[in-house]
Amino acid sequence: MPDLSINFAGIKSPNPFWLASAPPTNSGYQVMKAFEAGWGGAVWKTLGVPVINVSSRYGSVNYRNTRMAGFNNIELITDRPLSDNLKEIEEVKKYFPDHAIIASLMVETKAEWEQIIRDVENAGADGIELNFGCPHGMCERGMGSAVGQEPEVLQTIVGWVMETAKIPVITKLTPNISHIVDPGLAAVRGGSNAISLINTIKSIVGIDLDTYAPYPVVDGKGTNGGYCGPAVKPIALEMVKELAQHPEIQSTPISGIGGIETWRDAVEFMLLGASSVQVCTAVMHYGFGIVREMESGLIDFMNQKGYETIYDFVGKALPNVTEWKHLNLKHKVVAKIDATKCIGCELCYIACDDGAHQAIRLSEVGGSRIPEIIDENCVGCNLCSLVCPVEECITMEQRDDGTEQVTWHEKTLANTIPTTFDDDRAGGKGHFVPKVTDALKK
């Protein structure tokens, strides 16, 4: 059996599996369910002076039929009193001490972070998380994402934290920032134990078409809000191994924070360097239980690959992950499509023909069109098997021998590559291209 314990950056939690700093985590009775469904920690709800939240405060974009593919939340840190929560925090240790609690703080001046991370450590917290993330309301007021933005700010706040903590502390980072390395290494220069990312990203979700209103319309008005979701996993896996490859931040432990719903989206982060991994959405959607198949899940796939804890596997795809300049250019992938379960849809044809290369022709087959690719003219682009509804009726063939390695960047050495508008060795020189007459209707 697999052991699924982490000791992170010193908090100690029987799996990965923790609830990120938000709605799930307002409350003792919340966490205390949580824990009893599985959960192994949780971030409490950002702690500060309380606020007044507005009515409504949620608003999402639905996909097809998938509701809540993007969530978009305008809700401030905690409005309840700062004493009700350090109570809350002291009596759900009690009943689970083996459990990590981690204190989300944020507040302004040196001697309120003092003064309140004494605080939650007498109450019994685990950890600190610093919330340098949220882009909305509270940036208004010179804290969340106004001070992640702000490498020098946020650096000098984290060494104040870090003069007065007892305890981990860990340095949640705003993705609404142009090179996620520069508040990354800030962090760590101030002596952040830890880093999670990715917070909410600034956004608007919709308008309401009759009110004219962004979502969520508070009485005829609305505001940019904190975007997250299954929409923005892969904005946060690239942000997560961006850190995690830097030399300088790699040895910081990082939880992974950003549309984690599934077994598969936490060993994802795992594998870009994560070592725990922070849930808010799924839970507001489907609600605590989604641990249960998350642990089986991330079980049963440790089991399969023999690996004993998830340090095993933490950051084993990173040596995967290069720059586009080093890719070889000569390894060759062709699309074959299996006509025994093609459905007749043709979106593959029209993919290819108007989006991407030409290389699907439709055959009459049997009174039935079954469309074939022109091997010479694919380029392997992929579109096609990713369009088709059916799996695996469209694979990828790969046609070179794996001798061949040149890479963008061994020909720019060499001096190789395309220097002329019309140059000879560029990548589509004498690539079929229908006439343009061809696509006027007949």
Second form
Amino acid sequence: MPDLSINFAGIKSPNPFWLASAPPTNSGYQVMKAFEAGWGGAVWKTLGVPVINVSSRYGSVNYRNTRMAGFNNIELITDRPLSDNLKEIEEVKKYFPDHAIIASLMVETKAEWEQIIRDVENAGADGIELNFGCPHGMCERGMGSAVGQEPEVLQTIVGWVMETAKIPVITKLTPNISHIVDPGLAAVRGGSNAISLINTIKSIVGIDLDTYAPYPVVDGKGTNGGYCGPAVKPIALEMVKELAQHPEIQSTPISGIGGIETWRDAVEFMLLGASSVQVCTAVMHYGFGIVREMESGLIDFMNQKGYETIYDFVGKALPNVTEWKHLNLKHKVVAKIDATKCIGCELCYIACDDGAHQAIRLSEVGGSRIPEIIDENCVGCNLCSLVCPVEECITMEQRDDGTEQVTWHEKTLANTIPTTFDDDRAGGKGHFVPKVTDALKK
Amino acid sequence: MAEYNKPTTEKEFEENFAQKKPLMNTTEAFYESSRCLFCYDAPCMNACPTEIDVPLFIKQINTGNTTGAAKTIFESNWLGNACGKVCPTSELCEGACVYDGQDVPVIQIGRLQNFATDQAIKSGTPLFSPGADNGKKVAIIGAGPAGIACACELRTMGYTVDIYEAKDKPSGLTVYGVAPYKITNKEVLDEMDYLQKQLQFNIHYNSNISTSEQLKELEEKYDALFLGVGLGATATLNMPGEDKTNVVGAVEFIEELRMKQHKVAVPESVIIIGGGNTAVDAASESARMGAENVYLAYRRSKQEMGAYGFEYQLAKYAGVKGLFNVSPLEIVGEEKVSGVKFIRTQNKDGRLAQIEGSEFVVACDMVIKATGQAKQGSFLSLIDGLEIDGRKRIMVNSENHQTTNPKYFAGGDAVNGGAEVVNGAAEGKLAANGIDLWLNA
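Alternative state: the form predicted together with the partner chain, after the form predicted alone:
Below is the entire complex, every chain and molecule, led by the chain shown above.
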């Protein structure tokens, strides 16, 4: 049985699965219930300044029959009294001393920061998370993402916090910025013990076609919300990687957040350098029980790979994430259709013909709907294998022998890159393209 | 006890004949439509005689454009609602669904189709309008699926259309001959009404065309004629005892059942003679009417039955018992039938042979003959130059459905010998376009 426990910048937790600061951590009741269900830690819904919430707070992006493939909210930080929250933190810690409770905080002045840090430390919190990410409402008051988008301000506030805090501090970053390394560096330089990301992405999830207002509609109007859920995972993974690979940041623990719903999602974040993961949307969709799938999947993965602790594989994919210019231009894959699995939907054909490189033809055998790959036209783009509805029906076969290796970077150094379109070394030169008028025959 | 109690009220009748393909609700339609792969050159579309763009209408349902979905369906098939319910979809569109190749349940295309068309019909949403009057007139004989489809198509092109129908309701066998658990009378007639309101073709009911004089008059009055006359009454068996009381034809039995419903009295024991879909329907219906012993007697083996396997399964669930390799010799009884005398048969070198000395009698109170319908041969012989083939079917040019008498076009059972509603709908539409091309040549 692998050991799932973590020590995240000094915050100990029986497993790496934490609830993100959000509605599921709004009360002691919920956090206790989550710990009972198997969550290792919880980042309490952000404590801070008094707020008033609106009615109608969440919006969703549904993809066909998949609900909440993307999700957004315009809810603010906690609207419950600080004293109630502190009392409940204390109570939960009594029942679950070995679980992690991290207090998410968002206030304005240095004095307010000092006061609230003392308050949560006295309540028994194991750590602090600085909410510099919220992209709606709070930022209009100079907090949340307004801080996360100004590295200098962020570094100053982290500095204030570090002067006071006796427990580990995590700085939570907003993705609403063009270069995530800037606030990441500011957090590290300010002395933050750890970083968590991503917070939600500024978004409009849809427009009501009858009232002409964005969702969620509040009395005929709406505002941008914060986007999260499965749809944002790719953006979050990339940002985690950016920080985990940065020489000045890479030794700082990262808590990965963004669309995590299954053990696979969690492992992907870990392989890119996260040593804890935070989950919100999946719990808002399915409840705390989903952690059982995440935990059992993680254990199974670790057993299969022979890992004893999560630190055996945290960051393991990082060496393989490189810049485009370092990719091997000699690598060649070609699609292959398994005729025994093909069900004849011909989606690969039309996707390739209309959307890619005209490298699939319909069968010329009467009655057969199994398309054929035109090897010489296939550029190995993967599109057919991605649209194919049958598992393992279209695979990409390697055609180079693996002995040759040339990258754009090497070519640049050797001064062998193509410089004009007519250059014989240009990639597209000689690729098959049908005659323009062939389009009319179809 | 029989599987079913005898229905005594309309409600009980409807319960016994619960719809095999009930309407989907919005949630079911949403989830089902979400599964469609949107295949290229979709096999379901190619398997449909009317070539409905199935992936398109399913996508339209999925995006909440139910009206657009209904239009896609009706544009290809004027009897889109009836066909969604009565088509043997597992043999057509659904049978072609590629999901079958991975043992994933196929898309319920027929029910999705009804989800869209039913909403259009119930709301009366107009989707089509008659074309500008082109001054030309077409007479249609028979308001069955072929005739109605032909009429609708011609009206969109601006023809004046008069349909002459022998009975007092439109849609032919759709209302008179389909098993009641496939579609209700109201559903059939509501679609007819919906089409007629939009396209305004005239139907003259109780107007049987049966004489040369009538045909001459129509030929003079109209620019073209369409024959959608279907088939005739149940063919005779030419067997002793066929004239006894309670020996009925399947087509006539089903028609009476559809019109009078629970008021039809079906006795305790019924023997149905035949092995086609109509035979299986009649057997299934007898059982659902509360008959205790229902035998489906077919002279060949179960494997050789013409009926679809799923139809026979449905009949078996209703309590029907199959008697195979039995050939009827005589219907026995006094004035009223009391049984059927059979002889056993076997396949001998590919030919069906009776087994000597194997005669036996099965008692019954009613015999339903389902051994095919007679053709309209004598009526068709009144039309000059109209050629019929060896099986007494009207011969047509398959491209435009024009007969050998150029003024006459034809479609439906009278041409194909007896097929599905969807075939009639397809042929009627083809003929309408054939008429248009011919009149504008």
